[in-house]
Amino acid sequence: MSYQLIKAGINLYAIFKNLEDLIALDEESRNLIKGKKISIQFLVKNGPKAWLQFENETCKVGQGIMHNPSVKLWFKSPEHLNKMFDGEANPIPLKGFTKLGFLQKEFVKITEKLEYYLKPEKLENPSKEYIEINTRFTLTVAAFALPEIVKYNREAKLSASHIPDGKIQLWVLPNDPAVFLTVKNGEISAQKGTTEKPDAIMEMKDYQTANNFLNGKSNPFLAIAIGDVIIRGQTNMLDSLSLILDKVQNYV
């Protein structure tokens, strides 16, 4: 039951997340949405939810119940979100029928783009933008999938309590994209963005470096070695951490 809660949490919290930035930086997600003004509620019994609000051709994605959405989706247990995000199942509506049309259309593609942009392997030769978008992605994914592994896996949970209070800075040269965690009693939760005076931070020389490292394409040891990353501050804060990272391929 922990894997499903836990990959659950990851595709609502960290998979949608990106939706924020697809429609800021793909022309065809953001026309999909031009001149719509719709709010998705997802509830899943047991389990988690979050809401999309689509307004201004901007996205906004949140965590827990939002006031008066357009739409309602209700989901039977965890197993029966991730079946819908495996192209296995269907939510069931309990309010906003008649954008049913934008749910089966518009919606339905703008999750396609986002599956693209978060499926390197699929393409055989990405181009340097759609590496920067991708990278930026998994950036985000894997912090905010982070909060969700702590709650629910045992070895992830014994992790971080030995992760001493305090903000922990991911970033991309020149810090964009950027994310932080903030890790307080054993707990952590994830901002995109920069935080001020960071007691770690990890610092990715390049798109294609960052790429590579939070892809698993390359060796994290030698990475650092090298000087491709750089690890800075409470550097044991980033070590307990490393070894929750290693777990977000196993929900992904």
Contents of the next structure:
Amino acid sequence: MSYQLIKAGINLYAIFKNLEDLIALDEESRNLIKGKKISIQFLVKNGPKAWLQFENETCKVGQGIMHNPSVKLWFKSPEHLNKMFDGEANPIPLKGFTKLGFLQKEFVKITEKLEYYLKPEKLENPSKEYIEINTRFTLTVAAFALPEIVKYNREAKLSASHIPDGKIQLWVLPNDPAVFLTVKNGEISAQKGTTEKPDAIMEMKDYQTANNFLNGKSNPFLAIAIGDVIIRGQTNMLDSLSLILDKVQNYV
Amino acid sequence: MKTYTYKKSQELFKKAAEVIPCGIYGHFSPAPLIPVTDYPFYIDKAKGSRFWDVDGNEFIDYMCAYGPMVLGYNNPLIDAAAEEQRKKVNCGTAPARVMVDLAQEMVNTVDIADWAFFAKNGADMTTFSLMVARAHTGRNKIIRLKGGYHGTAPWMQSPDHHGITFNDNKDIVMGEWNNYEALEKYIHEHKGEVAGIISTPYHHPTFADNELPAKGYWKKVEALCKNEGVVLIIDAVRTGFRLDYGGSNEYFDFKPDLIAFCKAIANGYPISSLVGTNEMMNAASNVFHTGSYWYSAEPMAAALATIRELKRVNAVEKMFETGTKLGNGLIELAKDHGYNMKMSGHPAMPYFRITDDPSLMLHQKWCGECTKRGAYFTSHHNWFMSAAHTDEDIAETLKIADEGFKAIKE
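Mind sharing the form predicted together with its partner chain? What's above is the form predicted alone.
Following is the full complex, with the preceding chain placed first.
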């Protein structure tokens, strides 16, 4: 049960979070929402709740309940939601039947593009631009998956309890893309961007290095030892964090 | 002042990473050396208080192999004793005579010791100490303290670590350093269940200031253990023979039932020891615990010579003195540069931290700048003094530290 719950949280809060950058960076996706103003609420029984808002050629993704969304999609369980993400189930629409056309056409194309950028293994020779977007998305997924794993995975909860309160900055040099994690009393929250005074920093020297590191294609010890990945500050925070990060691949 | 580069170290590490998990694993891993580019990875040779890396850079060593070096690298007297034994026999089909001599020396030297048992690493002995405590009491639970390090056996690690399960920690209970009340409460609430308490004599975690015992803490713990039939185990793997010849517990004026030694016991030769009181001897005899090389005679001869030499040269007093000189010098220098340097722990194993930046980034930068100028400082771990460190070493170190402070201002 916790597996499905964690996966559902990651799908809604971490995978979907990338829609914001997808719309900003990918012209084709942006064109699909041109002139459209639509918001979608995802409701999972005994599971996560999130909303998407497409407006003015931008996308915003939020956690929780949105006031008066255009569309409400209901899922009878976290497993139901996860099956939808795997293309094996459909949501139950509760509101916004007139917008179903958007969900079946444009939204499907947008999520297919998202999947394309998240799965580099399908490409033989990914371009530099592709690697940059994939790296950005992978970093976001990793960061936003952490709180979900910590909530419901016993070992991860223990690891998080060992992290002193503070802020951890992860970024690809020269400081973009960047995410930071706030740890308080064993709970982790993730945000995109930079924080002013991080207690620990993990910086990856360039996109390719970050891509290899985040996708498990490089030896992390070698990457740190040769200076491709630089860690600084209260690196004991990163020790425990890495134990949780290692679990992300079990859910995505 | 010239700064070092580490081309050969880096090249060797890349080769190592292809054939050795992590390249360099465990406590020698480069990961906590920050910035990693300021540190050498591979050592070529060592003598006295110094070592030379594979790039030919020379360092005054304040980690002392993370503790084992206590009388200077390649100490001729210790090496001669080891060599003499090796020529006779090292690994044989029966124990060598030197084992009995060493056990007698341990018993004569360590105040609480009525017997001594030998192995290779600290963790062999901390694990054995738990087995002895359980055999002696017929109980299961062991209390260890948060932030305390006793090795890497599954019981010593957190169950969230790779390869460890919650079952591995089933009977391990976490206490807190200097929190006598919590210990007492737990033991009273679990009467007849706690076999032992294992702790270092003072708190020397990584990434944090080290803490000495609060006034009366150990006396109260000792009395609690006696009253409740709990075995008190001291992990003196780091502190042993650096604080007091009679056991680092003597420095803090209390008597445990068992003490685990390693590191400084043989100046780098591989041997560890558990000593205990007469009351524990029967249990220690009943527990089956052994290893292929635990009877190696060469390290035993080295240990015998080391313990005698430590006493002869007043090593404990010397390390206290040089550690204090180094600490005072660094604190003063830091002040001159507008920083606040804090020294904690014992002068023979000082932990330093520039307190102006709680994230440690400034301190890490300074340690790195000093290291690449020839004073090997780590930022996450207590340092180790040795009897081989001289006043000249300290003076040279302070010059390097001064340059380090200038560098972090730039």
